[in-house]
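What follows is one chain in structure tokens, specifically the form predicted alone.
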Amino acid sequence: MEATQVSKVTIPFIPGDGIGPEIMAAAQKVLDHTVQTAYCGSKRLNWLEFPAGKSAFEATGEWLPVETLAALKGHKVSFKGPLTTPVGGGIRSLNVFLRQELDLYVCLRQARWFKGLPSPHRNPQGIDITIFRENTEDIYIGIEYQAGTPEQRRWLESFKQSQPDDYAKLPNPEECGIGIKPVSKRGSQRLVKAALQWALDNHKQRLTLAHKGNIMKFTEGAFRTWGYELAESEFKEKTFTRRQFQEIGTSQGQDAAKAAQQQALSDCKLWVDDVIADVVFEQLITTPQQFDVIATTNLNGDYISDAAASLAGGVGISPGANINYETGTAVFEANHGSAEELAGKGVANPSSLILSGEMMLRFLGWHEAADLVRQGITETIRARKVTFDLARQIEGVQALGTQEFAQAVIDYI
């Protein structure tokens, strides 16, 4: 009788630090009994560890070992656990470093409530906001320059002979601190044609470009307007935008605007628009499921998505990745640090790596085991069992240390 042929994808992992190593193991439980559930043993995940972080630096005197750098080039998809970045020295963000060595572009952010779960919001049902975040520009490029330092004062001379009347305008400069904020056509349209294609992939309505560009008109603003050249060149056939509605109500009125925009949306084209940055905050607030999903920049999209988390639970439980759809690059993560002051109780809570788990294995194609990873987190909120930081905000439920609760995952798949 002929052997099974088994599909394996090697996926280096970085437990990470603090409650990392637990948390990794909770996810890794998880992913595999839904894989083989899945696959009847058909698939599998193949593990390789690598250091990284505070518990590499103290066992080898580097924050990211050459070692774990090479295998994530080396691997098309990684995994990792929460890191400490070092405080007073070393490299200024691990995180950082990892999302512009890999040029991992996207910075993916889910936020999807399981009913059940807290939320500050009294009817949370339906939100399920999808974030697509700039990930190597804006103010991740970090130049900065600090008031009254050498380096300030020969920018400010440079900046002062090249541009007085800009220069004029600097209260106090001597006082000041400079940052450049670099937004590039290249990055912003790889970024939302991303968005635009995981919306059509998804099957999702509505694709919202969100941006500053009211005030900053030549960073954000054209954040916005390269977003839409994007969608009406490339996705012509399969979108249709604000900026289209806007030129069709100023020509012909705004009646055959919204007879257009009806037969667009009739035809399952993706409606895409834009909305000012604070708006979006004001509108995550009074009605979050009106969102499908959101491109935006980097800063914002920082702020964006932990807003958008803590309207589905919080930080504990929404996911995250970075990618670079490109060449298929990917390290999908926990949303949340490292927690050191839990680390070794045994009570954290794994959601967070578990779900980025699913979105690895649907980014490996692996759907079906995907859908179980979903389904056995449903279940086991609606059986009313979360981890501790959930029991505090939830009355009548079951408090769970995190191996407890990825078991409880995976006995109700």
Contents of the next structure:
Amino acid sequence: MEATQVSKVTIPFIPGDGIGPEIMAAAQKVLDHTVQTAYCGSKRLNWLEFPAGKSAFEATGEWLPVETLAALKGHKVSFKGPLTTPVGGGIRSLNVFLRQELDLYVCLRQARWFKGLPSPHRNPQGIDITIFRENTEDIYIGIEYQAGTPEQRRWLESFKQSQPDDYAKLPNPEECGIGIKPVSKRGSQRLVKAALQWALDNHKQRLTLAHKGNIMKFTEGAFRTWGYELAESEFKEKTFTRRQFQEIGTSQGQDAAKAAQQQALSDCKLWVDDVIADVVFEQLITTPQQFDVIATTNLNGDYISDAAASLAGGVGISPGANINYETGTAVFEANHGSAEELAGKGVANPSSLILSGEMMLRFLGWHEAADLVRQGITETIRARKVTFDLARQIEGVQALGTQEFAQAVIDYI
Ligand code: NAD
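Requested next: the structure of the form predicted together with ligand NAD (the form predicted alone having been shown above).
Let's see the whole complex now, leading with the same chain.
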């Protein structure tokens, strides 16, 4: 009788390497308890374990068994612990491979400060930044030629033939490593579209396009232009952009531009602007509360999301996901790596994975359970119950182990 009434969602999960299995066990325990509490048993997560990474290689000789990849593709929503990247050969990075293979074009990361968390910022209250990092292009394409190799020489030769003036700008061409940075209109716009939609759905006030378009006009600069074009066409009724503000200012004067901005604000439109990537860093240090949602290219996003995370407790507590909003395929995971040096000690912080689970529950539309997870983490930290990575930064706090912390969250819930 129960089987017909319980709504189950099957979630393939990869325990991962290093601290992965420990934080995975802790996160699953919290999520299962939360779902049970929120829905009194009428909803359930049905976990299916699949191997990947170093542990899979040691057991099966494969870094990413075909069954694992098929499960992630087939079930759409999955959960993953950190994977150790193979050194010297094989797949360049399993994580990058997975993102490209599943076309997970959004890397979604959140840096949210919880009361009680240590922060290098003097005034961290209100830091709540969501970052949409493009996840398939730019440096993730991985086209690089090492200096002095036949590939590099062939590439230089054809470049010399086709663009002699540009070739002449290269300093000591034969000593140059060459990297290619492709940024496409489709890639940029699908990322910005996801960010705009998320910002609107979550009632955010500002979306910032972060780029380095002052120097790289046709990649970073184009990202900015394509982002604005999308906001002003597909999201015309719901956004007001800095570009529109400037255009009105130029054609009708500053007062008209300010009046249009005021009107947009009172219509609750989303303010879309752009900031040069290095200025984003400066503002993250001085006034991080001004950011709501940041949409950016791959390399910028890598730096910006780690910097933002460090303001709000560090990698042990910042959640992440890799998502294709068009197909609905998504992998929710901890942002940090496998921290092999902590493995087996029972001390790692499971918060990043637990909060990735919160994101996953929201993605499934299970908002009541997601809210409970967030409350559980908030209250546990507020009660100064934290793992060693945070405890060592807070005076007079005794660190909890991985499972003890999970139990404290469950006790609250
Ligand atoms: P790391 O994130 O494993 O460790 C960086 C620092 O953070 C270390 O001091 C570590 O002890 C600490 N740390 C990380 N997670 C923690 C946690 N939950 N609780 C407390 N402290 C924590 O980064 P790394 O050492 O550069 O990478 C180790 C391996 O993980 C590498 O093979 C790397 O490629 C891989 N990696 C995987 C992913 C992923 O699977 N998404 C992400 C990053 C790195």
